[in-house]
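Next up: just one chain, as structure tokens, the form predicted alone.
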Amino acid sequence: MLDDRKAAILSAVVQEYISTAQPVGSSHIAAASGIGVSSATVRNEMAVLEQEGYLAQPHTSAGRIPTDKGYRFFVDHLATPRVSVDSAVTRQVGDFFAAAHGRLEEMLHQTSDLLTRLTNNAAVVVGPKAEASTIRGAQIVRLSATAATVVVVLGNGTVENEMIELDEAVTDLAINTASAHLASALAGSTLAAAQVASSGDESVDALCVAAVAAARGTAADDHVYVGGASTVAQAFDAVEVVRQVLHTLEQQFVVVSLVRDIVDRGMSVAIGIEHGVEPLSACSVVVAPVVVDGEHLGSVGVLGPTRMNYPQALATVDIVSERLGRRLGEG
């Protein structure tokens, strides 16, 4: 633990570096509100903080910048926990979800854009798996002599559709009969637990089995939306870092695993290499679970440089996750 003076100086350095992205000098910190000591004293304390791993000096004549350890201490001990976002942001989030209607996929995509606008970081939104949602309706629609599409409408607003192959001998009557049988059997169930009893017609039953298998396959995928990748890229000067960050954000499996792992570890902030994804070692991630009726159905988060504005990111992610959970609960 740091004494009060070192903690105050570290806090001032972190906040100044977040604001300016420039190494912070002792004279600037000495003039900051609440420090109350000379520049020489600040310089000595900053040297101690550097020795203890909280600060680093990129160049001999430069000021100091926070290390990942310094950011961690700031987040855990110095940042105002869950500070309230200003009224304009609260109103913007409220207006967004009040107007959010239509397909779930579109709302989740727009939510990622909202987070990017509010935080100037990349945003990640992981929606609920479709296989756990209640089925409102199902239909099989012929597309050609040898192909049909299975359409399943879910209670969370998702519309799943998947192609199935048809034997040329399958008649329109068989498709229509299978479609009606499927809709009746699946209504109120979930894709994970769906059971379709025999209709007594082998061709109809085969169509229903193929339809359920196809719907389950597409519904098992995570709904993940990443917005603002170009925004976060602008935070880095090194071309190689930008390349690594953009390449990693394109890999949905990595992004979902990253967010899920942080939430499962009970963390709300992972700084630098704490999240375990080496190409994103220059980044921090702030996440919050989306909870509906006590069940964790998804997650929202932002990813940005380690010098991100943590209090703002924490507060914004919290309010967006809470409002998204409320919206999902409304159906």
Given for the second form:
2 protein chains.
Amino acid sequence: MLDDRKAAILSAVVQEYISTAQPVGSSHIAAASGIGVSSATVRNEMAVLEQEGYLAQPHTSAGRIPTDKGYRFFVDHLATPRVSVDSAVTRQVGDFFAAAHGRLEEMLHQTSDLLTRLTNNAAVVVGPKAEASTIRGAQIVRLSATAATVVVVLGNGTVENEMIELDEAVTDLAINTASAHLASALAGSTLAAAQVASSGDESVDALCVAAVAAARGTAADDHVYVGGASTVAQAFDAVEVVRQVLHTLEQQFVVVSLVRDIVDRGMSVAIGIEHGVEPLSACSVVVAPVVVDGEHLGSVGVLGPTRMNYPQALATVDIVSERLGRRLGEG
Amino acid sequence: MLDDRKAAILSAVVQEYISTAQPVGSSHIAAASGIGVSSATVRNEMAVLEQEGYLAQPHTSAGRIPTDKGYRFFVDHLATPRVSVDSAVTRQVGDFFAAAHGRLEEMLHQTSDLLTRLTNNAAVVVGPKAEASTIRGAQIVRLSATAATVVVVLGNGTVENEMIELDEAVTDLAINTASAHLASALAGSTLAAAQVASSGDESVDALCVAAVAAARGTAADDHVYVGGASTVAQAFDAVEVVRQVLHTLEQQFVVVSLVRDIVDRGMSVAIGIEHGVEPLSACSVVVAPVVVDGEHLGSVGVLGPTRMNYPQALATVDIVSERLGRRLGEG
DNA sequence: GGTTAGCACTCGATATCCTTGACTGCCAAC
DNA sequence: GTTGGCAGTCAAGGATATCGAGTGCTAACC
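The structure above corresponds to the form predicted alone; please give the structure of the form predicted together with the DNA next.
First the chain shown before, then all remaining chains and molecules of the complex.
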């Protein structure tokens, strides 16, 4: 643990570096209000902070920049209380969700854009998995002689669909019977628990089984919306880093498991390599779960360089996740 | 029009520049097989080509690079016949579509990844609009006291859905009646032509009207899949250009209208500012329509720097669009 | 006439050197 | 423990020279 003065110095270095992206020297810190001490003393303290791994020096005659450990300490102990949300931001988020309507997918997509606008970072919104949502409707529709589609409407308004192949020439009657049977069997259940009792007719049962299997398959799919990828072009000056980060963001399952993993570990910030995704080791991720009625339905997060504005990101992600959860609760 | 030798020189410059991204000098061209002429002569010709606007010189003592006009001439008159598809590519595309199955959305998404892999450029796939597809099924499902969702299953296997708000407390019976009425009224029609005759019951009719309106709304939505955005990070060295291009690619409606516009004008390549989208003026777009049974259902395209490999891009986009069309034709 | 060799010239790129200035670390004095 | 002062370090920036790729022009050539 660091004494008060070291903490104050570390805090000042982090904040200065976040806003300038330049290594910060002892005299800047000494001049900064709040630390009534000469630059020489600051230097001594910084040397200790470097030894202990909180700061690093790009080269001898340069100032210090925070290490991942430094950011971690800042986030855990020094970041100004979360209350710090700008009231303008609160209003903006409020307005956004007040105006939001229509399809859930659309809203989640726009939420990621909102986060990008507010934080100027890439944003991720992971929507609720289908499996836990109650089923409101189900239907099987023939597409061709050998193909049909099963459609499931869920309580949160999302619609999942998947194709099924019809092995032999199934009659329209069988499809319609199966569709009705399916609808009544699944209504009120969830995709995870979906089960269909035998109807007595063999071909209808086969259809139902196939449909449930197909629907179950979609339940595991994640709904993820990544926005603001263009912001990473400015965040790093090494082209190769930009390429790697963008490429990683394109792989949605990586993003989802990254976010889910952080949330599951009860963390709200993953700094640098903490999240374990090597190509994103120059990035930090700030996340918050979206909770509705005590249930964790999804997550929102922002992704930016490790020198991102953590207090702002934390506050923004928090308020957005909270409002989004409230909005989802209303239906 | 250019004489044969000028054309050959222009072609050589374009090809060399495409592969090296460096200004190309007269001696390189003179050394290149096919032009049995000294560098001095090439210089004379290049001076003329520059005067006529086909080439440009970054600075006095540098080689020449093609202008947009130069690329245009190359594409129109010099690009090796389209036949040039690598047989390995043909096989790869064939394999891809042979293995493709499941949801149409999924397949289109993967198609954009395929194009990215094959050309190493950003790729765009614009899927069929819903409005022209025949309706196979329709349903209204209650979500809450004041909300319901209308689901429409289309012949191509896609499923459109939109929420409708229920003004007053509509009975379940009314919803079910309307749902059934809607299903029988819309089956076989298209979203564009969707119409519902009166059922006799006022509240049912109101529901049907709202449902059709909502469904119609979704019909105008475009389905667009953009992949390979990370490739643009390497394509340009100016960060600002990268940011602009990425930002533009994130605005899907811009991309759609860009691609649609080019296809509608009967073009297959838009070079530089030809497409009129200012932030993409450093990019070229190569597109091909996806045609099924003579009908233009969508488009595929790649987007890269103006110094992209046009023959390869043209060939790849052509074969992918053709195979995709064939695949969609099979259902 | 078109083609070519040759030459002077241009100018970005690269290298070298120097200066500057923003740092640090250390030490002696407070 | 704190501080002022000073020597040392090193990247960044500027000036200068060199290099070399490439040009345009001209005179000779076929």
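Keep in mind that what you see is a predicted model, and the values were worked out from it rather than measured. Positions refer to the first chain, counted from 1. Here the rigid core means the biggest group of C-alpha atoms that line up within 1.5 Å when the two forms are laid on top of each other.
### Message
After core superposition, I'd like to know whether residue 231 moves between these two forms (criterion: C-alpha shift of 2 angstroms or more).
### Response
Shift at residue 231: below 2 Å after core fit.
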